[in-house]
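Below you'll find only one chain, the form predicted on its own, shown as structure tokens.
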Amino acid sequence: MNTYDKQNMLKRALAEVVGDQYVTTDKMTVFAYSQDASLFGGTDAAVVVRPGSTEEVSKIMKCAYHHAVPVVVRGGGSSIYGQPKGIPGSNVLLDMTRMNKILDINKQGMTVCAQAGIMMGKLQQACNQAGFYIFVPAAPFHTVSLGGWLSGAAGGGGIWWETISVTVVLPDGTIVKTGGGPGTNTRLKHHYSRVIGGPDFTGMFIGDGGSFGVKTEVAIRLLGLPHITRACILEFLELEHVLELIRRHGERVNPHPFDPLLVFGPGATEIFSPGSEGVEKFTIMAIMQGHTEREMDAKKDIFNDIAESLGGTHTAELDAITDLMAGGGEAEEKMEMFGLSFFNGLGLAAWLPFNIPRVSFLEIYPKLVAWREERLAEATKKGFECRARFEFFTPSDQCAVSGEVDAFFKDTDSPELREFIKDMILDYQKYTHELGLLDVYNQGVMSRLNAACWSPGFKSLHTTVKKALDPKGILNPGLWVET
């Protein structure tokens, strides 16, 4: 049987599962999936199928497993490091975006259950309207799917510890529900814990890049939506003092979710305050979100006292911004929308993220900035115009600091510029790995860079689990290791 006949046979089999309108081999449609938001590209597929339920995903995987056909799963296509390549020209691409429904918001139990193809912006809006808070990525939260975020970017950073159950379709089509609730124990009706009654298999499917199974439904714990916002914004001249502020802040409160501390470096400060070029200055924004004015005002006063004792200074301009930010919980959504449009307007991005143990930050962070400057000097020699630098970092918890030292170029149609930025992103990550860092994006080329640093024992464990769940190696080939 030739390739054309095989594709038609596969298309007919998939159409019996999802219907003719949700499966295609049309060349123009399939080509669109070879692109994504990154410079590293999407997946070269033979067939694209769009399931609408867990049961349909199960039937698709059973068919693919039987015929040993590679399957690549796609959510919003927002990875900055590309998608798994699979077996180019032979892949079934599983587009999860039809599975975008809220299944249940349990107000008494404070949980939400949703299909994994839902975009985080839609999920946030539904939770907010019901009076609950759910953490979402600041940008681009309108194009990041729940399943993709849990699989790749930081393993759903900010919600992984609130994720209490995932419904997963294994490569052979078996449906598994994890968590200490109705998935583990058939006598239970409600999700409330991920560890009671069995091992934490929920954690196994978080941050796996999608290599162990296809996520179809997720249950997440919620918090009450904060209605009061307060902010403190100060300037610092010494990075050491900034880091000490982060340490003292993390001693008192968990920065996630209602007490984030945002630090903007000199390049970002120049964007916000034109004329500050050449001044090594850090702008600190502390946001307090909660439920009573008394509580938030007390947090603001305490933070100000600590920051001022470390040399932080106020300006009339920054204090005016804090006054504007004081208000209701809807301020968070407005800030996120500002962030999305803001980044879109800076130019063509060389995204240079990092995740550094706080105890190593003072040693490593200046090296990352210096590395970027060397590459920007090279870009200038090549005639590429850097329009902006953007340094940003935040304590993600007591132990780690996450952020970016991005550069933005004047957007042109030059393929040479895009190739330069692509190489810059990849070379930067190779450099950070040499410094002992592992990036939070378990996707595309980044998964393989991370896996190259695995210890022998960890690599053996992953290989054992992968072979047990996916003996034919059909699910997302190319993740973690080259195919």
Given for the second form:
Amino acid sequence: MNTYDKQNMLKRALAEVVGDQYVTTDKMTVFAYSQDASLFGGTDAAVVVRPGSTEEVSKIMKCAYHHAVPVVVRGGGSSIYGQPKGIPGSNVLLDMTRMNKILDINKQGMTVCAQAGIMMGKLQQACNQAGFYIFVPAAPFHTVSLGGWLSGAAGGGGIWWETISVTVVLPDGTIVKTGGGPGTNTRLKHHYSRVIGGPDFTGMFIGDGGSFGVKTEVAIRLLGLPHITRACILEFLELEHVLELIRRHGERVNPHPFDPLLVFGPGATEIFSPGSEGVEKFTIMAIMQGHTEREMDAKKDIFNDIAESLGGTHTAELDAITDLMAGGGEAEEKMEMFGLSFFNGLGLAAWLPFNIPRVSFLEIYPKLVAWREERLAEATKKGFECRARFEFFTPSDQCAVSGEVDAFFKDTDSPELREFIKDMILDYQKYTHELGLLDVYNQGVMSRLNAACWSPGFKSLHTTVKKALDPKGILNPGLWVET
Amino acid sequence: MADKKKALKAVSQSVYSCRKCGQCGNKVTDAVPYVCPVKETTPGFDHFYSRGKIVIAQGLLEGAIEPSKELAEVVYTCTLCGNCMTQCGAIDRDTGGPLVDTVGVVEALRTDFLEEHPEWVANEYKALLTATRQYDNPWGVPRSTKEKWAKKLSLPNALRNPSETLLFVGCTVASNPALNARAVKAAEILKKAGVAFAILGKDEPCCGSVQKRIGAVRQARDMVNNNIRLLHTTGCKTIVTLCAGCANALKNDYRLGAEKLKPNVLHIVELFAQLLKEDKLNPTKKKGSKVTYHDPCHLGRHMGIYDAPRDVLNALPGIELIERSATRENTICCGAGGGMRLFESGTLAEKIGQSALESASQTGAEVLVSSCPFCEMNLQTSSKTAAGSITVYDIIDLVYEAIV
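Just the form predicted on its own so far, so send over the form predicted together with the partner chain.
Next comes the full complex, this chain leading.
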């Protein structure tokens, strides 16, 4: 059977599953999926299919498995390291975004179950309307799908622990439901825990880059929607003092989910406050979200006391922002102030994220900034104009600090600049590996880089699991290692 | 050989400034149920909304794909409503304008198709352009048809009896008997308010909006230049349009004309709001109705006119204005924009219109009011098959009932 016949055979078979209108081999349609939000690109697919249910995904996978056709999975298409390439020209691309429904909000049990193609923004909106809240820290949640978030960012970007069940279609089409809830192998009536009655298989599918199975439904624990917001914003001149504040904050409260602490470096401050160029300072924004004014005011006072004792200073401009945040309803909307629209307007991004153990932060962070500056000097020599720098970090829990030291460039239509930035991103990650770091992103080219750091034992375990679940190697092939 | 993809190359900055994040197709908030009406009412593949179209545009610029009949269809599946740009929200820090002008990119793609591969453009669009050349209106009706609505009103012709105010009725209202009453009512309201005005009747040209939207940029440019000369000969100081498309064209597109259009341009809702403020219109007749307002894309997102129609509606006795969740700059297009009524015989436009009607019904409103004949026509058509029962009116109807 030649490629054309094979494509048509597949198209017919998939059309029987999802209906004619949701499967295509049309070149224009397929081409539209060849890019995503990264500079590393999307996938060169042969067929694009938009399933609407777990059962449809199962039938699609059975068909692909039977014919040994590679399958790549796409959520919001908003990765920063590109998508799994699969086998270019042969892939069936599952566009999961049609699976965007809320299946259940259990108000009493405080859980939500949704299809995995739903955007985090839509999920959050539905939960908010029901009086609940999912903590999605300072993230572009209008472009990231729930399944993509869980697959592409190890730790699920703040929702890893709240995730209590994942319905997964394995490469051979088998439907598995991990964790708690109806239909699980542990036969629980409700979603409430993922760690009883067996190993944490839910965790196995988090951060897998989508290579162990196709996530189709996810159950997440909910929090009551916080109606009261307070903020403290202070400036610090010394990084040491910032770190001490982070330590003391983490010692006192869990920064996740209601007491996030966001730190902006000098470059970010320049963007927010034009005219502050050249001043080496850090701006700390602590957000307190909760249910009573009394509780939030008390938290604010305590935080201010600690911050001031460490040399933090207030300014009239920052105080005005804190007042605005306190008067403006739910915090989630405020968190969007550094959402994608803002970053997109800055220019072409060299995203340079990191995840550093808190105890090593003071040693490592300045090295990352210095590395960026060296690379920016090189960029200037090549005639590329850096328009903005953006340093940001936040304690993701008591032990780790996540953040980025990004740079944004003008000349967005320059192919040379695009290549320069791609190299910069990859070289930066290699440098972080030299420093003993590994970042949370398990997407596209980043997965390969991360896998290069695996120990032989870890690699062997991965190979064993992958082979057991996907003996024909059809799902996101080549994502982690050559198959 | 002519420069290939000339129009697209001219907007390449927009193409490359797009980060392809997909917010333009995926954003959902309390005020934004969805962004792209085309994506929502089709199988929803990426090319149906802004990001996919921008990816395709980049592919064309870089030679990764070539124009085709299928691609021509893709570029005409867009209402040009601009909601993707609103929800993207990214600003070009150098110009202060939108970072990605998707409407401009889609119009450029259409322009290149019409210039370089007209054989792949659906006949309906080409017929519209031929009709415009032949009759000076896109509806293909004789010029004399456009003055029929005014026969019994004895209104002065602006070329012979100049007036400071020119009532620019627009081809859609003037050419369609079903909409003629709108022009009559508008004229009577203005008379009642003591506004001296003239019309152009059969001499009223097509504004060129539809032609530009479907990609006939050269034809539209010629129309703009001829129209500016004609409008200047009337000596009017203000042009008042009944159509949101005409208003947007005269106000925004005409900036690209060889000479600057001198008269001030107002949509009729702006004039109504002004007349109400000056107590020149006194709506007294009470009509008890719960109404919700549909912001036409041309008037709202493209011109920023949101308050005037609401001021007018709030001034009408007995009218209770209820807002939809997606309102003002978040309004979902009625489906008629960007020449969509011509695409696949209007079936997609109709589906989009049904969604607009259903969201309006959900507010509990009895009446859906708009201020654009294209919206009205499409919503009327869609109402025949939409769930829920809501009556579609133009704002002129309500003002007329309250005043005359």
